[in-house]
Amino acid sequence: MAPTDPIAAAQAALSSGDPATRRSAAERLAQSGTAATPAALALARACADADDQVREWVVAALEELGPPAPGVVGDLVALLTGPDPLPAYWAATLLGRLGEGASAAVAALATTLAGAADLAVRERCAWALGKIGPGAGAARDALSRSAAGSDERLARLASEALTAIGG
C-alpha cells in the first residue's frame, strides 16, 4: 500500500528506479517547505544521487528545513563517513540543527572535522560542534587544531565553536 501522506510518498519516491520518479519526489519535498522535515534523513541521502538535477532540488528542500527528528542522529553520522562529500556536508548541517540533541554525534564530527578531505565538510563540522554548545566538549581538540590552521574560514568557525562550547 502507497503512503497517503504526501511527503511519506515523496521520500519513498526518492528511491524510485527512475530518475524522472526521484525529480518529481525532490522537487515536490523543495516545494512543501518546513513539512518536508520528516524526509531530512531521505533527503541527506539523497544528496549522493547520480542525476544532477534530483541533487539540485534536494539541496533546495535541505535548505528549507529545521532540525530533523532526534532519532536520526545515528544516521546522519553514518553519512558524515561516507565517500561522497554532499551527503556529508547536510548530515553535518542538520546535525548542528539539532543542537544539543545531537550531542551523541560530538566524536563523529570532531572525527570528521579533523580527517574529511572536502574542506566544506569540516567547516560545516565546525559549525554543527559550536551549535551544540558545551555538550560539545569532547571536540575541543579538534577544534583547537582547526582554529589553529591556515584556512581562514575553518579557522573563525572553529574558534566560535570553541567560544560556544565553553573553549
Second form
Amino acid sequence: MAPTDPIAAAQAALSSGDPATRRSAAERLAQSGTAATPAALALARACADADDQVREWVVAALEELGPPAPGVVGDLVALLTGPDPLPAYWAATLLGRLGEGASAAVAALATTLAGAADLAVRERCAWALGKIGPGAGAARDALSRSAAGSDERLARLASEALTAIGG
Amino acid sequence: MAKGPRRRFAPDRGVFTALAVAAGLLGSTSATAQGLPAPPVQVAGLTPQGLPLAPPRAPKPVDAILVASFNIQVFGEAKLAKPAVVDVLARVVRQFDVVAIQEVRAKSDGILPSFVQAVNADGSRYQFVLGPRLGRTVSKEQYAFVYDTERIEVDPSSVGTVPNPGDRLHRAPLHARFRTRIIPVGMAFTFWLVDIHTDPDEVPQEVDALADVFLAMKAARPDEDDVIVLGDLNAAPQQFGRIKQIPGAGWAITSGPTNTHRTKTYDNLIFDTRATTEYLGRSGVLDLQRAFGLSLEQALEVSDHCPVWGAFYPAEAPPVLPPGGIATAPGPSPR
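Alt. form predicted in complex with its partner chain, vs. the form predicted on its own above:
To see the whole picture, the full complex is given below, headed by that same chain.
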C-alpha cells in the first residue's frame, strides 16, 4: 500500500525504476524545505542516482534539510565509505548537522578524513567533526595531520574542528 | 559620492588583479586549484537578433533602474520544460533591468539562451552573462546576470570570478560591471554586481569571506566605488557578521521573508550606503504567489526563493553629505 504522507510517498518514489518518477519525487522533496527532513537518509542514498536531474534535485533537497533523526547515524556512516563521493559528502554533512548527536560516527569520520580519495569528502568530514565538538576527541590525530597538510581549505577546516573539540 | 567628472567604462582587469594581490586576496577557483585552466565565462552577443514582433510593452521608469537577485532553484532542463514556469520566470525578469541569478544547474549550455529567448518573446531585448560551473562536488552551479540591453550595458571584459580568499567560499562570486543606458554616458550610473550563493552549512565563514570580497571589489578600480553584492546569502541581516563592521554597509532587505514558504530572510543586496548614494531607498521582495496569483505549490515550482530588488537612480549621484548627516540621493518619491 502506498504511503499517504506526501514526504513518505516521495521518499518511496526515489526508489522507483522510472527516472521521471524519481525526478518528480526529488523535486517535490526539494520544494518541501525542512519538512523533507524525514527523507534525509533516502536522499543521501539517492545522490548516487544515475540520472543527472534526479541528483540535482536531491542535492537541492538536502541543502534545505535540518538535522536528520539520530536513528540514521549508522546508515549514514555506511555511506561514508561507499564508492560514490556524492553520497559520502552528504552523509558527512548530515552527520555534522546532527552535532554532538553524531558522536557515534567520530571514528568513521576520522577514518574517512584520513583516507578518502575525494577532497570534498575529506573537507566535509573535518567540518562534521568540528560540529560534533568535544565528543570528537578521538579524531584529534587525524585532524592534526589534516591541519598540517598542504590543502588550504582542508587545513583550515581541520584547525577549526580542533578548536571546537578543545582540550 | 564624488566620482569624478567622467569615469572610464573601459575594463582594467590588470588593475583589479594587482589590487587583489596587493590586498592578499588573490585566491583561486576550484578549477585552478586543481591545476586546470579557469573555466570560461559566457557573455552573450550584445546585439539581439531575430526578435519576434510583439505587442507594446509596459514602459519602465525613466528615473530608476531596478536591480534584482533571484535564486531560481535548480534552474535546468526540467524547469525549462514547464511552459507555465518559464512564463512566470520571464515575467519576473521583465520587471527588472538586471537580475542576478543563482542556481543554474544544467549539463547543457542552452538553458540561458533558451530562457532569454522566452524573456524576449514580448519584444524585450535582454541578454545574459553566464559564469563557470562552480562547486566542490560533481553537483555544480552557475551564476548568471540577465539584463535589459535597452537600459543597461555590461562591460564584457569586466566579467569574471572573484578571487576566493583562503578558499573560503564554495562558489566564488561572479562579478560584472554595468552602466545604465538611459542617461548620457558621461553621467550614467556605473556599478559592479557581485553574484553570490553561500553554502548553507558554512554561512558564518562565507558571510565573513564576503566582507573581504566586498572590500576587494571596492578597491578593484579607482574609478568605481559602487559595489552591489547580491544573492542568496542563506543569512538574515543579523547574521551578516563582519559585513556589518564595514563602515557604511547597508542592505536593501532589512526584514521579512524572502523564501517562497515565507519563513526565512535569505536573499539581499548589500552596498556601501555612503558611496552608492544612487540607492533610492526603495526595495522589496516580489512575492511569487501574490504577484502572479499562484498557489504555494505553483510558486514552489517556480522557485523556493522569491526575487528581491532595489531601485537605483540611473545617473551618478553627486554626494549629499551634510556634516554628520546621511547621504541622500536625488530621485523620485517612493512609489
